[in-house]
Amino acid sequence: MARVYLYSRFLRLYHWLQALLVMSLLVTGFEVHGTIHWLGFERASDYHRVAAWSLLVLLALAWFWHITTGEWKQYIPSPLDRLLAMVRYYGLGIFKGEPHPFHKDRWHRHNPLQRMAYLSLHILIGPLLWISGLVYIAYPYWQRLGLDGLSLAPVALLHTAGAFLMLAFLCVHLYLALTTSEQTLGFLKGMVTGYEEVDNAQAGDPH
């Protein structure tokens, strides 16, 4: 095994700050719609609001720095029978013992279920929490804009369905994190260090 840097510092940071703000609008949001109960209505609704904003401010400087230093290629879907295999894996074979059918390396740290995941995050669940988002947050405002003849509740519905999704990304993503990796803390110690331990043969630049 060799112990390879895989997470840059500006890629940690992009993921821990990402989490915190994730984290903030699920539980404002859900006080906001009456879930739970902790900072009241007005103070939760305002800090939903700076927590969006902040987040579509770190999006909009992570994307830049993804496409300015070829990063976005690790999300590239992969073939099906890469996809199926990693399904296979997480479903029947690592309960058997099986061997990992992906070895991660810097240039690809995702494995295909990984891409597939992150994408469907980037393109459903970020586009749709986003855009009814900012439909509700204009809702003063729909008349000018036309929108007068929309109702509000499926602007509602649709982004509580986001955030549901949202959630569940996070519930599944962490358990994966924590209980498919041989190391201690799983996958999260790499993204507070930087560092994985991968195969010998895989350290290599492979191009």
The other form holds:
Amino acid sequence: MARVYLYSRFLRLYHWLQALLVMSLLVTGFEVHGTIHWLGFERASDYHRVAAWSLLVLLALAWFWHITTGEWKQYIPSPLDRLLAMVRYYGLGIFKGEPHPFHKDRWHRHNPLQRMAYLSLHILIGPLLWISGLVYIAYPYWQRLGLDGLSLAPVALLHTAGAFLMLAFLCVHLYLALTTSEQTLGFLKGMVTGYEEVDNAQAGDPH
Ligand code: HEM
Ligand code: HEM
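Form predicted together with ligand HEM structure, per the form predicted on its own context:
Next comes the full complex, this chain leading.
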């Protein structure tokens, strides 16, 4: 086995802060929605706004980091045959002990399914939440902005749809991140220390 440095310090800090903020936004958001009853509406709404602004600052830093370091290239979708090989592996191969069809290195951290999942998180689910969230937060100023003809209902609906998509992402993400590593909690350890144990044969071969 080789120990490979996959997750830089900034990436880990950003990942865990984002995880914390997104989970608090899910809890407070669903309290505002009326699904959970824990903090009370007023407090949930206040905390939701603080976490939302913090997430926006973090996302701005993260986008800047992805663009300036070239890390964004790690989310470019893979060709269809590699994607299908991963689907086959998770559906069948993994249960038969077949070798993993994808090999990681520092500049190819994500398998084809992760690339797709993380890309849709960054360019679909994330923006759906923060754009609708910003429009929502600006509600008291809609009249001044000439938007008084617009109803709040579709904005709330889009924002809530984004919240459900984020919840679905989190469930699948947790299941895959915590159960599919060959070492017990291997990916979790990697996301904490930065290092992951990779097969020697795989260390130099990105695909
Ligand atoms: C992971 C991110 C987020 C999740 C899961 C989330 C979830 C939710 C949910 C479920 C609601 C209740 C919607 C309703 O029933 O009308 C809500 C309300 C709201 N959200 Fe978010 N949200 C997130 C991010 C944001 C962001 C980034 C902003 C602002 C930039 C924002 C601003 C708001 C506002 C203004 C409300 C209305 C309630 C209030 O006045 O406090 N949210 N959110
Ligand atoms: C909703 C909150 C979360 C979001 C948005 C999120 C997002 C992400 C993203 C984008 C990556 C890829 C990072 C990269 O290599 O570029 C990642 C990796 C990872 N995440 Fe999360 N994460 C969340 C919560 C969590 C939680 C709560 C855990 C564990 C308790 C976790 C464990 C991991 C692990 C182990 C990895 C590395 C292995 C892998 O890529 O599957 N995440 N996460």
